[in-house]
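Just the one chain here, laid out as structure tokens, in the form predicted alone.
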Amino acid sequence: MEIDGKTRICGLIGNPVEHTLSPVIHNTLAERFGHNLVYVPFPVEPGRIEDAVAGAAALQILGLNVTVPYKSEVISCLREVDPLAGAIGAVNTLVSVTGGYKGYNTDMEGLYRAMESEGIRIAGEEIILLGAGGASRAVAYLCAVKGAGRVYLLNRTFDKAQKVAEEVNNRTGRNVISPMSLEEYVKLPEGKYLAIQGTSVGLAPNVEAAVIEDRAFYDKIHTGFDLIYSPWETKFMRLVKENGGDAYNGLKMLLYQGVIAYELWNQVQVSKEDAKVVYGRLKRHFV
């Protein structure tokens, strides 16, 4: 595309941002739609998130994604917050409004679209959720509002799992999240589970690590979904497959959270065909 005086800018704020694949998503969509728009990453130093948001508004930047470590901190910088993002307590997408930005969370719906695209259901499922950080908190909320039968939230620190469980149960009005310490996985009821891996265990350089190593645990899993997308196959995924289950990585979650952000910024609907093209370009970085 030719950049001119009418080119609109979107981008990503976080620290670090050098590794991001988000430009692939948004610049491909701009190409597909014929939009005069470019997407670039903006590293933001600690303590400067308020300056970054104010500066973006002053520069009339159309929209921003927000990544670690600012998804919660950015909330205080916004004119408005979507109720879902407020309930989750994290924002990953900023949409320009009069006087600043409105914050949304597209991670949760992005994960839901990703799982739907793989034929994975949440409603009525017995689910194991590993981790109680920001990503897992959004997943717990998703599972509760989408009708999961029971979610066993396992975390190294029980108190953190308990806090997340109480918050999600209270906000959704469903007593569906059951906190457990990580080592209590041996006490899980008999049955087959959908397991969602929401910790950072397995990321480079520790690609040969899994949050639970015991192969007996993986006998309980019919489907594993790891929010990590690099490496392409985590040890968690490998262990699920070796014990007869299906396993998926988080690249489609990355895809669809970006797709939803693009739809919010541009007031369009991204087709399945366009999403497929973007996913193909994302995959080139791994396979």
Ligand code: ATR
The other form holds:
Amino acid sequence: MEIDGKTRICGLIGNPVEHTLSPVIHNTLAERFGHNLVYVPFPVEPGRIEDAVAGAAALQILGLNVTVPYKSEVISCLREVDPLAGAIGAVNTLVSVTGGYKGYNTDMEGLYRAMESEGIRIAGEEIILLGAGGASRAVAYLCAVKGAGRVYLLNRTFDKAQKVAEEVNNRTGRNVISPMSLEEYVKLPEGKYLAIQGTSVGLAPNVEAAVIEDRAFYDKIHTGFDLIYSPWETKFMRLVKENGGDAYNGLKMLLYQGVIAYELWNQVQVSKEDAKVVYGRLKRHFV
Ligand code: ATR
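Same protein, different condition: the form predicted alone was shown, now please give the form predicted in complex with the ligand.
Expanding to the full complex; the earlier chain stays at the top.
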């Protein structure tokens, strides 16, 4: 693509940003659509998020993704917030509107599309969700909104699990999230579960760790979905597979959160074929 006077800019704000794969997603989509658009990373120093958003608006930057540690902090810098993102309390996508930006959360819808693309259902399912941090909180919300049968939210710090469960149950008006401490997995009712791994345990370089190591736990899982994609196969995924379940990593979630952001910025629909091409390019970074 040739950069000229009409080139539009999108980018990522966060800290750190140098390992991001988002440029692969958006620059590939721009190429496929023939859009005159480039996507670049912008590291933002602590305390400068407000300046960064105001500066981006002044420069008429079309759209931004937001990553750690600013997904919550950015909310106070926005003109508008999509109700879903407001309920989750985290924004990962900014779309240019008059006088600033509107914030969305495409992580959650991205996870939903990723699961759909693998034929994984949430509606009516019995689900184990591991973790109660920012990522798991959004997943808990997604499960409640998409009609999960029951979600057992297991976390090392029980208080955090309890807080997230209470909040999501209240907001969605569904008493569907049951908080538990990690060790309480032995008390889970008999049955086979979809398990979503939302903790940071197993992330490179600590690839030899899983939040629960006991094989008896993995007997309860028919499908495991880890939000982590580096390493390509986490120990959690390996344990699920070794006990006869299907396991997926988080790369398709990354793909679809980007696809949805690109759709919002450009008012287009990304085809399955284009998403497949982007996924192929992302995958090259791992295998
Ligand atoms: P994120 O926003 O990415 O979810 P986070 O808010 O720091 O990150 O949350 C990290 C999650 O991983 C939490 O659920 C955390 O458990 P605690 O709430 O008890 O801290 C979980 N986690 C991190 N390290 C862990 C470990 N060694 N064992 C068990 N859980 C761990």
